Each structure stands twice: as C-alpha cells, then as structure tokens.
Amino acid sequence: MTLPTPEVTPLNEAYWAGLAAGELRFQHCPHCGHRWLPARRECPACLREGAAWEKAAGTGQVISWVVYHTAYHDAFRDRLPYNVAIVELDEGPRLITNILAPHESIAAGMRVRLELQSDFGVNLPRFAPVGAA
C-alpha cells in the first residue's frame, strides 16, 4: 500500500513547491509580522489577507512528540513504531513532523535541523537532532 499524497491547492502550492526545491517555506503577514503553518488565506493573528512566503532557516526545537505503536493507515504499518512530533521553527511557526532519532532520545526542547526526505516522490520535512551526522 502506498502512502497518502498531499492535496496541492493554489493556497498551499508554494509550500509544496518549496519542498520540491529543497527548502521549507512558511507564511508571514506583512501587516503584523505573524508567521505560521499550515497555509491559509488570512493571517491567524490579525485576519488580514496578503500573506507572503518566507524560507525557513531549517532549525527549531521539539515541543511535543508521541510514539505510535498502532498504524492508523495501512501504509504506515511497516514503519511501526514511529514518532510524530510538533517542532517549533526558530522563526515561530509549528509543524507536525517526524524526528529522525531513536525514540528514547527525543525530548522536549531538543534542538533539531531540517532534513528533507522523499517518500514516494514527495519531499517531506523531517528533523534530526542538531549535531547528528
């Protein structure tokens, strides 16, 4: 079974194009400066439209994580157990991702860096501990 693929829309196209080009992008508001993911038409802070896309530095910290021992989609069964984490980028946006490290070594506050990985032809943002080879 193959993994589900993302639905690329005009709203999130810049995000997926960035990943395909080897960079992680997030939106920022030119009116109030707020930065966020996932893509949306209006700023979640001031509700004004006109968001721009910005390239992330690719570093951040783990906020929270969980290790899954049950596959909630058949395509993930061969990956059990796997982790799902919330990473806060240094620029502020948070995203749901995976940490490329032994589960027992993951900790809140752990510094991580972006590592793009291709899964069935789609680049996905994953993170490894800072200092890991």
Contents of the next structure:
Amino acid sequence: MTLPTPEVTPLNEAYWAGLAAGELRFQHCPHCGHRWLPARRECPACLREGAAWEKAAGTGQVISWVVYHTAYHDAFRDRLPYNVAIVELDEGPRLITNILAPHESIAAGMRVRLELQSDFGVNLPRFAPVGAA
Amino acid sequence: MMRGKFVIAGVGHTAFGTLPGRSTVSLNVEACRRALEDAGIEKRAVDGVFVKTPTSAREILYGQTLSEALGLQPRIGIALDQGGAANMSGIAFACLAIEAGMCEVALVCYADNPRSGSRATYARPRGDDAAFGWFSTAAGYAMIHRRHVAEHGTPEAAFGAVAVAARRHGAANPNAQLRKPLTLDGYLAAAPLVAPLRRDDCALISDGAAALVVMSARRAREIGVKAAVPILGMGQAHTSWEVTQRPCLTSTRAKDAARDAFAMAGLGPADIQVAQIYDCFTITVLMTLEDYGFCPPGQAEGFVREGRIVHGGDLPLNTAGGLLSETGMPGLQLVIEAVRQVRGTATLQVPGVRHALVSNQGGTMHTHATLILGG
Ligand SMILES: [Zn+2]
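Switch over from the form predicted on its own to the form predicted together with the partner chain, please.
The complete assembly is shown below, putting the previous chain first.
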C-alpha cells in the first residue's frame, strides 16, 4: 500500500526541493516581513506577490498533537497508533508533522528539532524532542 | 433595530437516522412541506429559498435543483457553504433580504444523507498533510480538545459530562437517533478513536432534513400565524484559519458572534434559560460556554460537571439530545428545539423560557453563528 504523496506544483516545488536538499523552508514576504507555511502566491498579510523562500533553523515547539487509533487510509493501518502534531517553528510558521517520541512523552510547549525522514521516497519534515539522541 | 422584527413562523423536519433511498432534495422537500404546514401558510407565499449545501455530496446549482423540486421560482435564493454555521447564517440573510424588501417569506433548510450515502467527507485527507497521516474531521477537533486540556487542565470527566447530558436528553426524545443512555464510566471505557477523542465525544452521522419559515413579525400577525417565535438577536463571525494555522486554538470568533447577538437582543448570558449549543464534538460545547461568556476561560469544566447543563439545572443544554444523540445534522434541529422551548412544546420543556439561545459552528470551528429567540 502506497502512502498518500504530496502534490508537487509550481507553487510548492521550492518547499519539496528544499526538503529533498535537506532543509525546511518557509515563505517570507519582502514587503511586510510576514512569514508563513504552506505555500501561497500572495502574502496573506499584505496581499502582495514575490514571497521568498527562507531556510528554517529547524527548531520549534509542539502546539498540539493527536494519536490515531483508527486508520482513515489503509497505508496507515500498520502504523497504528501513530501521532500527528502541530509544530510552530521559532520563526513563526506552523506545520503538520509527526513527533518522533513515545506518545506519552509529548507535551504542549515541548521543544523539538527537525529530523528529515524519507517516506515513500519523499523527505518529510518530522520532529524529535530537543536533547533526544 | 432588528430585535423582534422577524419571526420563525414554522418548523419542520424528517425522521432522523438512516433513511435509505432518499435524495437530499427529497428530504429537503419533506422538511419544507412540514414547516409550511406548521406555519399554516401556502407554498405560493414563499419567495425566498436559503439552503445550506449538503455536506456529504456537493452539487452545483443546488438551490435551483431544490427550488425546482419545491415548484418555486423565488425572488431571492442562495445555497450557502459555511459548514454548520450556514443554517443560522441563512436565517440572518433571510431577515436581511426581508428587511431590504427583496422577499417576504423565506424557507431556510438543510438536508443530507451521509449515513445511507457516503461518509467520505468526514474521513477526508487534509491536503498534502495526508502524508503525515493527517485525515478526518474528528482529528481537527481532537487537536483543539488536546490543546484545551493542555492550557486549562480540562478533565476527561468534563467532556464526559457533556456527552452524558446529551444522551440523557436524547433518551427522552422519541425522534432521537441514539436513545441509549450513557454513563460517565461508559464514556471513559470506550476505546479512543483519535486520542484524546473517544467514540462518545463525536456527533452521530445522520440522514435527515430540517426547515424553517422566516417572515416579518408584522406579516405573521397579519396572516394569523399561530405560534410565531420572534428572533431577538443574531450574530456571525468567522475564524477562517485552518486549525494548523490558527494562532489560538482554545478560543474562536464564536465570542464575537455571541457578542453581536447579545447586543442586538439587549441581553446577556444570565438572561438565557435554555441553550442549544452545537455539539459536533464535546470540546465545542466547553469552548462555546467559555466564548459566549457563560463561564470564564477554562472554567466550563466545573460548569458542566456541576449538573447545570442537564434538564433541571440552571442552563439546560441541547434538550432534544443535540448532535451527539438526536441527529448529527449540522444545526437546524437545534434551532427547531429552541423554537419548541420558546413555544412551550418541547418534550423536555424547561419551565419559564423567556430567551433561548442557539449556537452553530462549521468546518473545524471555522464559522460561527448565534441566534437568540424569545417572546
Ligand atoms: Zn506581505
């Protein structure tokens, strides 16, 4: 069973290319300074175009997380139970990810750092607790 | 001022539960027929149709398809896409259209058939994030539920108390889809679905339809509508951001929808005798109680555990069972129960109802609408 694959488009290809090259990128508006994910053509703050991609430091904190005990897609059936979390990068943007830690150890505000993992041939930005081996 | 200028003149609904072989259009027509009968008016008086689009099966020109089936050529009509807030937004837009002289009698309605049709929308992949296993409507609410627990220490028993109260009220409702009562132990014993959500934190999946007739209070008096219920306050506000991007997960624009509705009605939370609060998931009830000002942030847990929300308490909630027990339909049934409470005809009637409040919301707490009814 293949996992759902992200749809690479002209809009988000810099994001996925960054991950393939080993870095997590977010968009940054040269006009107003706003930073965000996921990819957009227009800045949601000032509505102008021309956003630049910037490399994230890769550190952040857990905002919230859930643990799936049921699979909504067959590809995740043998991964149950698995977690999905919202992480806020230190630069501001938030993203959906998985936390590489025992579910019981995850907490809101927990400091995490980027750990790229190849899944179905795509580098996915996952996060591990800061200080974990 | 809009207060008291418009009324809900009639209400109608289909059976709730599993209704195989019925299209959403057919279900809508049945609910509209019953609402017109309840109002005691002829179909030809209707010149506005405000329908919420079915959640489980999108169709283009849905409003026209429905109007054709109703045999109507309305002066004004719209198919609203706001998730669960759309029904009450529809009521507000109908009132605005009547106020502007663009129609006189409006049908506001909704139907869906995900139980006998497709439930795929509730299990949907959430964009490219499906690569991380991010699927389903429930998981979005689970994220919010978890954050509320993290910020406020909300105990499991508080979520359980909301589910137990809904099921207790639903057990008394002969039309409810799920009439089996639930205990707190039973709630806690159920296996997690998407933790922290358990089975009984989640709304039912239901086929069915509901409809209202909206007109001016003056028109209702002129034609002798028997049990018209005045609309005292309305508000809407939209959080818009996807859960992932929302800067705050534990408070929403429901706060602003309620503020506007209370202001229009000239009332506050202490003036409400019974409330119908959208309970697609138990967390929604706790956050709505806090955002509406029935209790301070983080304190809904005590409020619901003290028995205040059950029939006999000082703020009975979801007296027909809500989305957790009566029907999982997105919200219009809550308005109908508020109408019954004001009319004094509810199965679990609250004594001395002067003001009934309804809260609807949609998406993953993206959209919010508030309605206050009363004499
Ligand atoms: Zn900008």
